[in-house]
Every structure is written in structure tokens, then in C-alpha cells.
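Just one chain is shown here, as C-alpha cells, and it is the form predicted on its own.
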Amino acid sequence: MLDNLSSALKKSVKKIVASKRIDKRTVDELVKDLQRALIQADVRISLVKELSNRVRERALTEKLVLNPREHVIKILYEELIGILGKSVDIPLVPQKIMMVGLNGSGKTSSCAKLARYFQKKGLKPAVICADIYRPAASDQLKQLCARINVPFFDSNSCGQKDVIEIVKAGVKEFSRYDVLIIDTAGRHALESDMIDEIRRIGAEINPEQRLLVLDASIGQQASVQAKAFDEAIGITGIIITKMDGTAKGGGALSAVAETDSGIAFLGTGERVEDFERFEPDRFVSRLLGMGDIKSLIEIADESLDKDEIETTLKGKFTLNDLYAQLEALRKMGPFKKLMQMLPLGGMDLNIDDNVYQVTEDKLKRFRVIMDSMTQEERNEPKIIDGSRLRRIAIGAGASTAEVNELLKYHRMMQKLLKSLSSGRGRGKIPMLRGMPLKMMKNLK
């Protein structure tokens, strides 16, 4: 997410762990930059002013605790986490959660995906839909509940047509559930019989959480949308979509941040799995590219028995034992936002993007080519000349330009884990070199 505001700001930080010497000239560098990635992510001019001013302030007049370039990259690690205000913790507790939201924002999606992250929670999560107006809505929030295993209600469960019937019926029938999704009614702007809607279902039910839900692309228009929604009917927390497609997202963020609004989740793409609680200090963690190791176990935990994840750690490299890393890492999500939860900084391992995009496709014809080896080329990929390969190719129904794709795969991961693995790998990754390592124990 925000990948051109990430990518800026690790240039930021390699350029200050480059540095001799940390001066006025350094500094004043280092805010130029940071103004320029900041307003191309559409942070209001105003705000990126002030935190400029605050930056060059703080890293050229405070004593310092650690050495220069340490003090430098905390204090804009500390400024970053400022502007993006606080975040809402949702308790893992039984509770009834109210979805409102403008047409268009993600509000129905982002159901599904609040009732997933409960499930993976070990809550057992119920979805009512509440919006008769839009019959695309029901439809597809049904299709996303089958997908998780999560019960549905909606007005053709009941024979109900009014929407406070139809919620009374739900939150009756899903009374054993620990918690209650009901997805309202969006609209195309705030109108008087919206909210009057969305209030009236709010006294019915007395919600514990009434979560708004924003689209990303809005940018700084966030805070005015939020202001309204909670001067209407008094949100609890904020969902801001669809964080992967725009360049907009730091202007949304900021914008919250201005409002009493805090964040709770972020929607980070078009899966169901894409989908994560907002916790300022990690999201700076990452942009910076310093990782985010808590998320990443948890999402192992979530994801994985545990012989799966010491598979996974191990660090073999046969084909075989690639297929079951590359089954593994697909249950646990995107592998390249995995890797962004890794302190990595400049790395450079040659990785194209293609490596991440190994969808189950992908998996299911590598399985078939693999069956095509013998054992002896499972072990030992290395051996696999010109007549192997066309062999391989033939008894597999595939081209060779296959096969030497699965066999690129295998040499990319094997060079990724072993350099991730072995101290050797630390000499490549300027954020590792003696300074960060010690800071980012005193950041998490």
C-alpha cells in the first residue's frame, strides 16, 4: 500500500544512513523530500508544512540520545506516526457492529472481511443485510459469506421488506453468534433519510461499534465526510478501502487524523484475507521499510499449524520442499506484502514482481510439472540440463519455457531465504548495518 510514498521514504532513510554527517544541509535535504513524497500522496499542504518545520526543529536543535543518524530517522518516525492520528481497537468480544458508508466506498466488501478477520479470531461472526435498496449488494455480500463459511441474512430469509424488520429478524436468528454484522444502506451523499435510516436501526439494536466506512481515493475529503457521519449518528471507528489502489491514501489517513475519528481497520485489496487492524506505529514501521515482524507472526499463527510455519523457516531447497513454502506462503497471503513486513530496506536480490504473483493455478501446473521429474531431479534441480528439460516438458504437456519458469522460481526463493536466513545477507541491506538494528529495538 502507498507503495510511491514508501519507496520515497526509504530512499529518505538510505540517503541519511549514507550520510557522513548529519547537518543543516543534510536536514534540510531530508525535509525536501519528505514535503515532495508527502504532497504527492495528497497530505494536505498546511499539515506537511508544519511537520516539515517540526522535523528540521527537532533534528537540528534536540540533545541528542543516540548518534545523529539514529536521532534523525526516529524523529521522522515519531512526526509520521503524529499526523496519522490514533487507532480504535476493536475488542474480540460478543458485540453487534453497524456498517455505514456512501455508495461505492467498499462498505459491503469490507462485511465480509470484518466478519473474516473475527472468524480467524476464533469468534464465530453472523453478516445481516440491511440494504433493500441495491439488490447487487445482497448478491454479492451472500457470495462472500459462502466463500468464509459465515451465516447470511437478508430480506429474502425473513419474506421481510422493511428494514427494521429485517434487522430485528436477523439479530433473533443469529442470537447464538458472538458477533453481528449488519452492512446499511449507502448512498451517493449524506441525505436526511439515510441517516434517519441508519439512526433508526441504531435504536433498535443498540450497536457497540458503528464503523464508517471511507474509500482511500477520497483523500483529504475523508475529514469531511467523517465529521458529518459522526455528527449524524456518533461513529466509533473508521474502515478506509481500497488503501491499494490509490495514491490518495496519506491524504486520507492525515485526514482522519484531524477529526476525534480514530482508525480501526484498513482494506488493502480485492481478497477477502486483504484486510488489516491500523496501528500507526507498524504502518510508519513498513513505509519506512523497517518491517513489521508482530504483524507478520501473527498472520503465520493465523494462517499456519505449526509444522507448516517450521516448514516454511526451514530454508529448503528442493523442489519439493519449494511447492509446499510456496503452499504455505499462499494460505498466509500476498507474498509481496509479506515481504514488505520484513525489515528489509535496500535489499537487492533481483526479485521481479512476477515472483509474487503465484496464484493456485500457478501452484497446480508447477505440481504436474514436478510429477513429470524423477526423484533424483526433485532433490537436485541443479542436474536438469537441455534432454531433461524437454523431457520434463513433453511428460508434463508443457512447453519448456515453463519448466524453466518453475526452475527460476525455485533459484529466486532459494536466494531470497538463504540471504534472509544467513548473517551474510545483513551486508546487503543498508537498514541492517549496525545503526537501525539498534533503533528499531528502541521504535517497536
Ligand SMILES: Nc1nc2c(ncn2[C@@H]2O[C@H](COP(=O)(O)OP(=O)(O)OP(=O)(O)O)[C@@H](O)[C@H]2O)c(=O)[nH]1
The other form holds:
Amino acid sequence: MLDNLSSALKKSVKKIVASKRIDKRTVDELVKDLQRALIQADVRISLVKELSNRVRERALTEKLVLNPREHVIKILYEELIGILGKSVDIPLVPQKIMMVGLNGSGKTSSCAKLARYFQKKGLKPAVICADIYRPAASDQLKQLCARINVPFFDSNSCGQKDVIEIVKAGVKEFSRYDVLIIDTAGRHALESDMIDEIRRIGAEINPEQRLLVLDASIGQQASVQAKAFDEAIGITGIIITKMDGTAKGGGALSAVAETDSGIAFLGTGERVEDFERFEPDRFVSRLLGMGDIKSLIEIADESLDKDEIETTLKGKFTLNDLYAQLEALRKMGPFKKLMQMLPLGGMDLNIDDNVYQVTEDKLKRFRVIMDSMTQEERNEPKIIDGSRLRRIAIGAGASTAEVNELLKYHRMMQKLLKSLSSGRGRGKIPMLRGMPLKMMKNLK
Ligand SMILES: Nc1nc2c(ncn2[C@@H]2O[C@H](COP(=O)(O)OP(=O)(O)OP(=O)(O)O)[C@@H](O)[C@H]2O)c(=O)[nH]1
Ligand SMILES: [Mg+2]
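One more: the block was the form predicted on its own; return the form predicted in complex with the ligand.
Now the full complex is given, and it begins with the chain already shown.
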């Protein structure tokens, strides 16, 4: 998603991280790169200019709270959220949602995606097709709904031909469901008969949400459409689809951010699961390669004991700690994925791939080898010399190479965790604070 923009921004961040000093030249270069990247993503030129002025001004005049590099990255992050991010919350409550938008924008696909979204959140969705003009429309939606086990209603379900009658019958039929999603027919342009029809459906069922579906490839034009639909029928939120297939997504996001409407969801592919809530901070973090900090904190909160981590990070990290740590990490999911979620984790950290490949089998082997060590050796692996190594290997029925592998692995983790814990600031998860810029340095 927005690969070009993202790689350009990541490159800029990398340059900042690598620069020895943050001076006017560095900032000017950053601003130039930023302008190029945003204009290519179809962000309005005057908006790009405003943003670059602000970045330049803030980077050079604001009082430093962080180190200069972190300071500039923070400004970049905040300013990008300022132009790309205007989100709206669709509450997880029983409600009726009407989907509107021009032809081919992705309404029908998004109905199914949205249904699945609510389903995953534990609500019972049902879908009503109010597109009576395109014969294939009903089948398309019906198939999508069947795939995700969501009940579906259309003109065939009630024998009605009139859109209002169909919707009325559908709402009645699905009175026991939590979230009713109503697909409507699109038109090539904002035509009065479409507006009239949507208005009539709206007046009949009074939906809590009227979501406008926009194709990301329209870029800056998104604001024109958003304003027009909002004036005509009142929009409560926007879904931007096909973020995966266009370089102009940044233009669409920034254009919407300038209107009164907020973005609720993004469509990121053709599959029903290619759909996500639009959360500006997460979105921009990802664009910058700063990882999904919030997600990581959530996952970590669920599966790790904070005090345990604190102790591990503060202490000297023995082999015993390694074992406990590995088990905890295993609970959190693939380590590589976790590393990518860390701030700046998307960048090449130059960590040996072995770090990621701790399989369950290997864990068991490591355990057996550790069992063959004395308490002293586990606490102070440095004392393991050649003869101790051989003794441990024999005791564990392992080769000395295997024991060495464990020791090497331990050293690698020790180094990694040490660099993580040396980040400044102590928060919920200490290693997430103080941005691992240091980590990058240490691992280079
Ligand atoms: N790559 C990609 N394709 C999408 C996305 N959303 C929708 N599509 C595709 O876009 C095409 C049009 O999507 P529909 O959901 O049928 O659009 P619609 O607004 O219902 O179209 P009409 O009912 O004709 O107005 C289909 O081929 C979808 O598979 C997306 O997020 N990414
Ligand atoms: Mg459709």
C-alpha cells in the first residue's frame, strides 16, 4: 500500500538517522525529498508547500526535547498525520449502514468486508442489496456473503421490484441482527436520480451511517466527490478502496482530510479480508517504517509480564533469562513480525536471520543443553571454556557445535536486548520507548 510514498519516506528517515548533524542543509534536503514524494502521491501542491514550510520551520526553530534526529522524525510524523489523517470512528454498536458511491468505486465489495469486520468484533451483521439495476450486482454480493456466512437479502428474497420495498422488507426480515448493511446502486456521476434514490432509502430506514465509498485512484478528486455527496445526502464517513493498486492514495487521503468528512476504513485488496480501520497514527507510522507501535504494545500487553521484561532488560540476561524470554516471545507470535512492528523496525536491522528461526524443536534442544550446565554456567556463560563445552555437550547428547549455537544465540539476544533497553524513557513497555535509533546503531 502506497509503496512508492512509503519507500521515499523511509529513505528520508534513514538519511536523517544516518546524518551526523541536523543542520539547515539536512532539513532542506529532507523537505525536498518530502515534496517530491508527496507530489508523486498526488497530494495538492499548495498543501505540500504548507507542510514543507511547517516541517522546515519546526525542525529549525523548535526547542529540542529529544535528540535532534528523533526530533526531526517526530515532526515529520506529526505533520504527515496532520495532512493525511482525518479519521472517523464507526462505533461497534447495532446500527444500519447505507453504502453510497459512484460506479465501480467498491461499494459491493466493501459491504462484505464491512460485514466481516463487524462479525469479527462479535456483532451479527446482515446485508441487503438495493441495487436493482445491474443484474449481476445481487449475485456478486450474495456470493461474497455466502463466503463469510452472512445472511443476505435482495429482490428475490421478497419478490419486490421497488428499491424502497426491498429495503423495507429486508430491514424487517433482519430485525434480530445487529448491523444491517445496505448496498446501493452506483452511477457514473453524481446524478439527481441516484441522489433521489439514496435520499428515499435514507428517509425510509434512517441509517445511523451513510458511508461514501471512494476509489483511491481518483487522488485529489476525492475532496470534490466527498463534498458533493456530503452536501447532497450528508455523509457520516468515508471508505477509500483500492489503496493497494494506486500511487495516488496519499492524494485521496489528504484531499478527504481537507473536507468535513473523516475516513473510516481502507480497502487494501480484492479479498474480503483486505480491509482495515483507518487510524492516522498507525498509518503514518507504517508509511515511515516506524512500525505499528500501538499494535505491538497491545500484543505485548496481552502476552508478556511487564515486570518480567523490566527485570530481564535491567538484569544481566543469563541463559535462564534467555529461555524464559524465548518462551514469552513465542507466545507473542513470530519474532520477525514483532521486530517489524518495532519503531523503525521496517528498516534493515542487520540482525542475523537465525534470531528469528527459533523453532519449538530448537527450544527443546536448548533446554536440554541448559539442563546439562551447572547453575554457575547458566548465570555466567562466559566461563564456559573448551572442556566445559565438551562436558555440556556429552551430558546433553549434543554436539559441541550445537552448544556453541546456543551460546552464540544467547550473545546475540543479549546484545539485542541490551540495545533495546538502553533506549531513553520508561513507559509501559520500556523497550518501545526512546525509539530504537540506538538499537540501529548498535546492530549496524
Ligand atoms: N485491488 C482492489 N480491488 C478492489 C478493492 N475494492 C474493490 N475492488 C474491485 O473493484 C471492482 C469494483 O468493485 P465493486 O465492489 O463491484 O464496486 P461497486 O461500487 O459495487 O460497483 P457498482 O455496483 O457497479 O457501482 C471489483 O472488481 C472489486 O474486486 C480494493 O480495495 N482493492
Ligand atoms: Mg455494486
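Basically, rigid core = biggest C-alpha set you can superpose within 1.5 Å across the two forms. What you see is a predicted model, and the numbers here were worked out from it, not measured in a lab. Positions refer to the first chain, counted from 1.
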| property | result |
| --- | --- |
| R44 C-alpha shift between these two forms of 2 Å or more, rigid core reference | no |
| Displaced residue check between these two forms: T400, CA, 2 Å or over, core reference | yes |
| Core-aligned CA displacement of S387 at least 2 Å between these two forms | yes |
